[in-house]
Ligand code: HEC
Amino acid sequence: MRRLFVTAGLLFACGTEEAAGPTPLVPETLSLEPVAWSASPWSTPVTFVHETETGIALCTSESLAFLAGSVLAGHATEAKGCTGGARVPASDGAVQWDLVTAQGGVWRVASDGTVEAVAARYGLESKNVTDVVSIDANQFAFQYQDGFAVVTKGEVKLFAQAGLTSIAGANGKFAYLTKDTARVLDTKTNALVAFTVSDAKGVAFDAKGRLIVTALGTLYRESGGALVALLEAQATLGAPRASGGKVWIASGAELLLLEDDRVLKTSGLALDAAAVIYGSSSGDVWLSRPSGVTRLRHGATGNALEQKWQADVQPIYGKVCSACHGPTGSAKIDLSSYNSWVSRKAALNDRIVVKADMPPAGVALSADDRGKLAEFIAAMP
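Return the coordinates for this one chain only, taking the form predicted on its own.
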């Protein structure tokens, strides 16, 4: 793997001040419902949640617990206390890898939940790595103490950055944050833009690739080359968490949801100071508290894509896939729920659409049904 070490900034950055914009949004009511995701209640506090192609990795202070088909499949004590995770282009020619950062190292989570130390593959064995994010189908990035690394088709570039607090990536864009400056690199054009924002808490990207920044009690979004205040909250805001095109934010004892041009807010959720949230590829939010971890969804009827899954995909699953891909099926990959499909988009596209070798020989799938599956897969975030 070829590596290029860089010690200066990426490109010339032109600072952009916080900008006055339209009247801040007024939060609408946010209703949440719990989502069943485990065969038994999970009462252990977690430090991070990462949804892999074959299950859910729940990191605690003692181990990485892996759930497959809602059933606990094993523990890996090497990767305890995870701080980040992402699905990224693999370095071995496979479609994707699931990586987590833990104890300053980088770990690959295999399909059965076992872990492998892989920091040396990226030249990061001597770094204190704290996070990993996906940028696009060919690129991803790591955060470590006083710097970050961008991996592009096997090439690793390291950049020094003092005071780095968080990173984010999506749709070919990479953002990195210090206390008073958020920078966004467009990897397609190599353009780098800097936004000045005081006391920033975190960064994320929305479904349209716009930068989201939280700072104390203000929620900002990139618009017209500047950061525009969307919401002036009465409580301190936490770092934004991207989740299937949505953005979730802790706001004091409540949760905010940024969805397109709407901001929604819970009432009476009563989060305590120890509560932490994590995003989900499905658009749900994971909420970790001292009492355990829960998965929450906005609305009782689900979103339009989930309704499409119920109408078009679930009947096909029932007659074609369920024998092998149920919660206890022989394939060991549970595809019985909407969330399980969304979390495995890359693998499903590869096997159903590109290679068309699923279902296997001897199991019939009509051209019309394959077309419905392909349409749903293409629509997934």
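Given the form predicted on its own, corresponding form predicted in complex with the named molecule:
The following holds one chain only.
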């Protein structure tokens, strides 16, 4: 077990040492369930998703689209391509604002989805701002190109930091990551703790305020003042995404879900390299891939939709699609599992129902079987 040395209260980090820690976690099976969020399939990939108090802000390369009650309510082109977002305390502390970072600026998203440029309120108008995170009811932080800013009851403090790659906040703690060091600032005591970790991908906090770090194939969690390896994945891990107290992580073509001392893993999700995930205040995960966006949650095993997939879809898949869409099939799109279908509603609807160009010419699919697939696709929210 690898255990990383920690230096409390110091700005520099030390090397690694070997020590005993908790037993590594063995992943349990993760079954996913789609969550209805948009009245029509969303078939454009997004750069970020932020759930506001009144709706959902999704940024594409063209605009920030705002959905209210699952219906598209408007577009704001100024905040296109947003890269971060958070609900943060407004300067008077009484209300909360929804902020997103886009185009190097900071935008407040109003309850109707319109946006207002607010970087100047924080003295950040000359900075290239890329992310914003909430720390607690009074504080939040911005990441910009060469440092970060902590805002406490309207007062802004800037900190220069070269090579910043990711930030996170929760429970009064603020974490920031450079290539080989993750640092955690406890804003109540001002204690700063540094952890050395090579090639770290990202940082997040779990529900208990423990730092989570991913680096190459290892998932680390803070324990007793050190970073302890919780899981050695057989694949490259993406940045951890905090989501309603849980943490989601892309692990190669699969998804991991860390819930306190349990880790769960999908099988057959077949995420493409271009897939990106985002957290949600609800604990769900947003999945953006070239064919569109889906919102998924950790489903109760054996849900009704999964049973329908086994009864209606799996036999047709085996007969017609499996020749090309197996886990190592020629189409390079694995459709062999329930998880791989529920995360692809937009593409399946497009190719089976709208264009009806799957299976390709020369492979037969009876009208009856296409009807069954269409019925299952329609049943996915």
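Residue numbers count along the first chain shown, from 1. Owing to the predicted nature of the structure, the values given are computational and were not obtained by experimental measurement. Throughout, rigid core stands for the largest set of C-alpha atoms superposing within 1.5 Å between the two forms.
message: Please determine whether the C-alpha atom of Thr47 is displaced by 2 Å or more between these two forms following superposition on the rigid core.
response: Comparing the forms between these two forms, which are aligned on their rigid core, Thr47 does not shift its C-alpha by 2 Å or more.
query: With the core lined up, does the C-alpha of Ser337 move 2 Å or more between these two forms?
result: Yes, the C-alpha moves 2 Å or more.
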